[in-house]
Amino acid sequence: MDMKNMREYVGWLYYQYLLITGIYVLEPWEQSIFNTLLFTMVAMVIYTSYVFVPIHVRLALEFFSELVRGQPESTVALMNSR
């Protein structure tokens, strides 16, 4: 793919992103307002995925591992095990 039709199709996806997001009917400050609290936002969502739903995965496998495992019936069954 040249040059060309890279820009052309990159600025096919902007009108795209103009047409459905409506901000075509904006001012140019608006738009840049709107494409400032928009990229914001998806960056603190992704931002916040990356830091916590590792551990929140990390937190399920262990919870579930100890299901399936399953739990001693009681203190006395632990310290006869040893």
Second form
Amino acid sequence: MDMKNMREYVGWLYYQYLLITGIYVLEPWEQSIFNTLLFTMVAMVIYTSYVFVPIHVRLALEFFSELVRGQPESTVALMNSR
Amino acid sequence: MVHLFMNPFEKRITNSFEEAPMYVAVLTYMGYGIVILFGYFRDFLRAVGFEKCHQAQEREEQKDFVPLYQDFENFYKRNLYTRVRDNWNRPICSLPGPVFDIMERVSDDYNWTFRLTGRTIENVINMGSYNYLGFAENNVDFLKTVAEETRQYGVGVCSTRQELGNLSIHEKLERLVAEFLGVESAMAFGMGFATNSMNIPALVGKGCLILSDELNHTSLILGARLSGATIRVFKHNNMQSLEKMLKETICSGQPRTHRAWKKILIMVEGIYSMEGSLVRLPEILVLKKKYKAYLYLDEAHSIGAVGPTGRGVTEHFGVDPNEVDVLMGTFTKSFGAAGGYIAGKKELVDYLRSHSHSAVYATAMSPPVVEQIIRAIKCIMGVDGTTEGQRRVRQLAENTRYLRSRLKEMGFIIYGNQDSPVVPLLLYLPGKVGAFSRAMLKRKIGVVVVGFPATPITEARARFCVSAAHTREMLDKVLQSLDELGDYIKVKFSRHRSSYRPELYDETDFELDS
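Taking the form predicted alone as the starting point, write out the structure of the form predicted together with its partner chain.
Shown next: the complete complex, the earlier chain at its head.
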């Protein structure tokens, strides 16, 4: 396929999306409903990941680094108490 | 790499059923799931009253009774089939030869109703008709004998074969069919479907066993059910499954009494029309002799279409047709007429003449149709003095090989045997089925697409029927359109890479180190 320009390529991508999800057979207003729902869900996923992923990653890193730092001390403590 | 070392016999008997990658199955289910959800949504709107229901509905008074239209079949028809319904039942206004004319029709309310615009789409290449040898033609020279016989006998027979409908032309046809197939005797019926469904009850009854292939045609299944015999289904073309089933059923006997079976009948088809696969005839004959069963071979698609001189699967595998107990076939596909036949030993056919429902009660075949079959058979046998018949058989074989090899090269998934003129091209996803058919019609090529329920739900396909009347240019045009469309829609799922030098596959003496 030779896509002369970006617009045609994006149009072809949209066509592929219609075919693969099976939306191609539906009437235009049903397609709009599905597109709206899908767009809403994707937007929510992006928002959630933008807001919460950095915080979770930072917390996880702190937890694991504390575990590594605390490790030499706790093993020495265990050996001494035995 | 497996192909390189197959000997010629193995290539003739193996059928390929390549599996698509896993993501295709996942996407197919997802597509069906989404459309079914929308179907429930639309049904809800119809029930609440926001939308008018175009399909038949029960009346108000009947709402308290058992619901008529709630089962999955009606749901499927309302919400999935109707949305893409414009790809089927297209009105044709010329003879269904290699090219034909389609009447253009549009729908204003999403396929619930259609109207004809008055325009005709002309010279559409026909890749869907069962016109294997190109006998669906209206050439005046070829049809001279048909016109003469119509002048002599008229068109209607007005009686059954047993009363006053047994014309001399019918006897001529039956002798010719028996000679063509190489058996003792044959009998012709007016309808191919009725040949199967009405004659199997005459051959087997209660106390008999029928072993039928998984993918047999509805007429065979109907005939088997009407007969009252016990039916067991074995996996498609799978000889291990058939042998296991034979052993089990012979050991256990009839259902409650455990007596020996009166008869065991194995029902198979020559070419299966949805898969394009050939039956494994030599192996079935070995099993049949070992376990003393009878074989019923339905050659609806394979008679005239396979074999070096067009005699069917028996000739293709080099098997004596007298070894098959009941040979059945139709005249609809390769002979361009209508009707079916049953052939075999003389005692069998004489018995059927008086005991089969179709023979006793159905109206006799119409004389022009009989003459068309006679002239087609004479043409194939070469009796009419020309080599036209043999040329057509060879042309069909060449076209089949060409189309199949080119499609495989391009990367489509094709089912079936390399010699069968029925070529199913797998599309899988429900969205692509409708898009494919419409896009092909835009390029002036008429194809038949098949989906659920005729095929399993994940394996929707487009089925091409190669014809001897297709020229190389037509096939090239079809292949080029398929190439472009395959890339645009993305249906080239095959994972086998073909080599640069395809002629190496046909080398018979290439088995240097196998």
